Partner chain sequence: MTTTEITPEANTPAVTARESQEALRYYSATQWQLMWWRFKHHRAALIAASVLVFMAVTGMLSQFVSPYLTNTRDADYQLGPPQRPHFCDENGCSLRPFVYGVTTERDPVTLRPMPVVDTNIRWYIYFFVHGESYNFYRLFETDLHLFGVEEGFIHLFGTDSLSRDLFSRAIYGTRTSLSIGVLGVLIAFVLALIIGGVAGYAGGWLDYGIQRFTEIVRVIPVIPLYMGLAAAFPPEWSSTQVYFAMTLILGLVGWPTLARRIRGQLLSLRHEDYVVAAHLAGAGAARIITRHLLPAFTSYIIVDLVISFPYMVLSETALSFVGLGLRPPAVSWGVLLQDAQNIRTIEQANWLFIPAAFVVVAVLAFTVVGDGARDAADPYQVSGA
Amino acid sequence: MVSFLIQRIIGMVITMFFVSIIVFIIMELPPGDYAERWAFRKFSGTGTQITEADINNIRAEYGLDRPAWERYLNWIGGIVTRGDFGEAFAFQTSVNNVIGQKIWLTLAILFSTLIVTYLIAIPVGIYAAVRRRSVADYTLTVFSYLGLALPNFLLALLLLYITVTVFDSSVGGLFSPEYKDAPWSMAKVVDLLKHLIVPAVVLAWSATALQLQTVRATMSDEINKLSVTAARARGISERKLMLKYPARLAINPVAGSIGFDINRIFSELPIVALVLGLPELGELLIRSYLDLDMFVAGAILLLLTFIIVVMNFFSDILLLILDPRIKLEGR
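Any chance of seeing just this one chain in the form predicted on its own?
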């Protein structure tokens, strides 16, 4: 186990090193830089003539005149040694202050979506496999196909329409008006949890459909194996048999695809957040790219990738716990 964890941690560090380089390259790809965008926005339409020397002075002020390799080392060094993601030029403050609350709200949306996905997909998928060719099985199959076919934002629009026209309320946002700008308290946390239900259900729509089919297929395959037949012949109760053998192994593909689910949620979150009015990092990422505020964009990309890498690490540990065969293969 220790050797396995060390190998995975080293792999995480190496992965994040190369990811940081790729992210910095992406930060450098857009033509121009923040100095040019700042000068254009400040003096456009004023009749003021901006010279190349003026642009260079702005670059020197923000440290954009230094070589790319030096800026990369300063950027990644600040992150590793001080947890400092640099300066958010457009906001005139540090990146940490700009993304601070939004990263926690994004994580709250992410983990609530994962919880909803697995709480529905795993037990329902197992039930559908045990009750194959029943009315419940066919109904769940239709539901899963709808989840794969219909986009999440369509469900979000439908929920908005129903709540506004039928219930005369709105499901948008993550806080009630009285808590939006209020300091954190237990009441605000409870209000947040209430508002997380709708975005979690919307974002879990497609992920649940996919994982439900995965659990159902794997469970159906495990039920027919000789080991299950032999255990049944020994007189083990059916419920205990299903939970101990096929159900445990049916969860393996789900545990192994946590990183994939997170990537899917991050991909779908910006447009769902736009529909529901959620304060998350997707909108800030797009805005920072348009403003060429690249330290903000780079920090968001790096953090989202780090979350995926870390969750893949926990996925490996979970697989190790669920399936003892992985330990034997590693020896």
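Numbering follows the first chain given and starts at 1. If you're wondering where the values come from, they're calculated on a predicted model, not measured in any experiment. So that the term is clear: the rigid core is the largest set of C-alpha atoms that superpose within 1.5 Å between two forms. What changes on going to the form predicted together with the partner chain:
- When two forms of a protein are overlaid on their rigid core, residues whose CA moves 2 Å or more are considered shifted, and Thr139 is one of them between these two forms.
- A movement of the C-alpha atom of Phe306 falling short of 2 angstroms is seen between these two forms when the two forms are aligned on their rigid core.
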Contents of the next structure:
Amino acid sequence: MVSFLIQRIIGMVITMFFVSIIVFIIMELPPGDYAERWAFRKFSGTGTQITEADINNIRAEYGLDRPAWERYLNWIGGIVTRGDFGEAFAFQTSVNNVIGQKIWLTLAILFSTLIVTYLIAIPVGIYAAVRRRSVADYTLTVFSYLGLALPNFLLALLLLYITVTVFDSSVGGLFSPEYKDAPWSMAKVVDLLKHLIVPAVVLAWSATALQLQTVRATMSDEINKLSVTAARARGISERKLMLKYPARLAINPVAGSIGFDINRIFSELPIVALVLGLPELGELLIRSYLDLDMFVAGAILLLLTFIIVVMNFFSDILLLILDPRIKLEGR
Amino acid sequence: MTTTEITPEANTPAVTARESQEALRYYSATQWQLMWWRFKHHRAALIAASVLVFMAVTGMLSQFVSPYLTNTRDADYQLGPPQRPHFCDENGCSLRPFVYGVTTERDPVTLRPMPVVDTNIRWYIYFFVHGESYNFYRLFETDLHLFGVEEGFIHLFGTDSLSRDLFSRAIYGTRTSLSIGVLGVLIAFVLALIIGGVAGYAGGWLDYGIQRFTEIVRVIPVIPLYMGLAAAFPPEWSSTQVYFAMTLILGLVGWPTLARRIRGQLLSLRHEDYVVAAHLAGAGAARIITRHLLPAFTSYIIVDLVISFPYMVLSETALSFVGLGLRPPAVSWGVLLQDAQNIRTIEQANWLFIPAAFVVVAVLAFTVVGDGARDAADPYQVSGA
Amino acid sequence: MEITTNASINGDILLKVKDLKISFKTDEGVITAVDGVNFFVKRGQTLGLVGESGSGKSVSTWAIMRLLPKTAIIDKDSSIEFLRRDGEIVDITKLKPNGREIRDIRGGEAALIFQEPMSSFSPVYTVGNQIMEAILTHRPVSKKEAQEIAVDLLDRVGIPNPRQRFKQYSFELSGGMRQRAMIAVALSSNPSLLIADEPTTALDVTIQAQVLELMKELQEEFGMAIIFITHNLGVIAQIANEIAVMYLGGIVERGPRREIFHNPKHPYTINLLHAIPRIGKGQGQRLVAIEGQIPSPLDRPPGCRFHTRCQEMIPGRCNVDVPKITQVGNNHTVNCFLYEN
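So the form predicted on its own is up there; where is the form predicted together with the partner chain?
And the full complex, kicking off with our chain again.
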């Protein structure tokens, strides 16, 4: 068990190392370099004439004249040793300041989405498998097709449109105007929770559709297992039987795919956040991509991936607890 | 549910019964015939496939099908609602459908010109009309359009804020979005075939390395990754350059899933007796892969391609939607939906949402076809579950 | 001792299956899997049910526990009379599926063990958990007591280190151990009937013999009746008091073990006993046992169900009429025109 954990943690570090290289490449991809963009930002509109020398000064200041591997080491070194993600030129401040508490809002959205997903997918998937060819089962099939075909951001737009035209109120944002800049308080948390429902439902849309299918399929398989018939032959009541045997096993693949779900949610989050006006990392990612503010973009990409990697790790541990068969192989 | 699921014993009889009827035809059929027979029975998949063919044909003939070009402006009809074709009204009926004419009046308050529908004016719809000329895939120059009006303009889906015909733009968008998906899938497929093929056939450390690498790429959330690559497009690039760059990154990011499948299939087939026999007979790696291995799982690959297609289309739409993919003057579903990004705009002009329906229908159709194909790809599986 | 199929259940008989007909709803229509099955089981005795795969052995016996899937239809004229522990006789076919009464019988008075000991245990619970579940369902004992009973049972079925095995998962046990554990589960409530559905088929030959020996011992100890299903006549010879031979969803011959082995009547039984082809048979003589396959229940042959493969088929009779049950010896019946007058 301990050796398994150590092995997985080393694996995580290696994964993050390669991810950081990929992220760094993406940061370096846009044409022109950071200094030119920085100089353009800083001096545009001020009437100052920018000379090649000015740009070179900036290059030297930020070490942009160094070779790529040295810049990479500087960047990743700052992150690992000081937790310093660099400068956000569009905001004229450090990346850490820009990202700041948006991480917590992102995590709040992520976890509320996961909760909504599993709260719907697990019980409904199990029910549909037990009552095959029932209304619930067919509804589920239709819903899972829709979950794939109607992308989250269009669903978000649709919800916005409906709320604005029918209820004359917007579902966007994470805070009501009166709490937006207020310090944290109980009331603000409640307000946040209320505002989390719509993003969570929108983001859970496709993840739920997919997990419903998985749960239903696993459950259908498990129901027909001989071990279930064997337990039935022991005189166990149907309800207890279903919950103790197939339902218990139908949870395993869900637990094993938490990382996959988070990956999916993070993939869809930026655009949904943009549509719903959620002040979190995904929306900031799009803005920094558009501004070519690559230090911010890189930091966010790295953070999102890090969250996925960590959650993958937890998912593995969860599976280890849930499925005794895996333990045996790990020994 | 058949008896097959009850006891192992009840399994055989149900199969043998079918055999007695169609046995000869069934077992002598080629793989493709079997797939087609099974696919035909999947009615939803058949309907979905027809929808896709219709969309593809419309897209290919977009210049002909749409009455106007993508940037033609009807200055008098800015953000105008869709016009409905009529046959009858209080002025009587006509066999030829018509739309009501539009005149411009000034808003009494803002004094801005605004379009007003005049039910006394009829603009009749004609088929195969001559309109704006276009070059049909560099084959010939023509001005023939499927339909149009002789006087005024016809906007079946209304117009956007720049007074452009949304119907025409949606049709052109269909061509762009579908073709980007096709090219993206093709690039991903070629990459997957090479990388997955090498990994699956060679095995060993090469396989290990490729596996770890694809795992790492897959950890990064895919749309943010796409966006990062798309953000790097130089602003001076033309629409065509951006278009091909888009297909390239869709393919570049999309291959790992396919490669994984190909690798898995190859690994399991590699030790089959007939492959070993070919190897012993002195066949080279390339020959074994192309002649012996690929035919064994072509059907599965096709299913995977069909299934990965909607993701390509959705990715393009999502990227263009936020302004990190295709950009105007290119027209795709995602670009069109950019106009619907602003809640104020769609509040006033909800028809700007119409391109979303195209996305949903296309993805839905592809998913259903994919399901049908997946069922069909397994011809000897006993049906009825 | 004259026993006809019409005799109602009496003190000596534990289970009586009469005119059992079971069909399944499928996409291809309704398929009759079992038709006209009649047999009985005496207290403390062993009935061997023999037949090829697909002959309906499992379906008939699973019906006794009402374990067939929802698509199964038991004909309304069928009856399965079971003598309960309190002396009451119930018709199992008339009970509510998964109702209170059938659940009391399942595991409590009739137990079932399966061919694959691997998949009859759930992999996510320990063996002990699943034995205790059976005990707690049917006996008014505390968890602590149930655990003691379970460990004791594991010991009784010959599992070494029962206390440790109790905490293990089924995949940590060997095949033979698993089947022993399954027997322990089955015996946990001291049932009066044990249905063993090919319990030794998936085991090595040596382990097979051990498990058979164990079952015989336990039968003496617990005094339960056993329905032993197998396609292996060698196994049945060791354990059964009576034998019923099934073919294509029906019983073709039934009688005491000695009679079936030394004086088989039905051509199918004779074929089964000579199933191994031998070199040096008369020229042109056909190997009946390997000729043809069991026809599909979808197009079950008219008349005698065996006539398509029978070398003594009487044209115009066997393929037209259905043979009746014919008494050919003491307690020995056969369904064949060769013995009908």
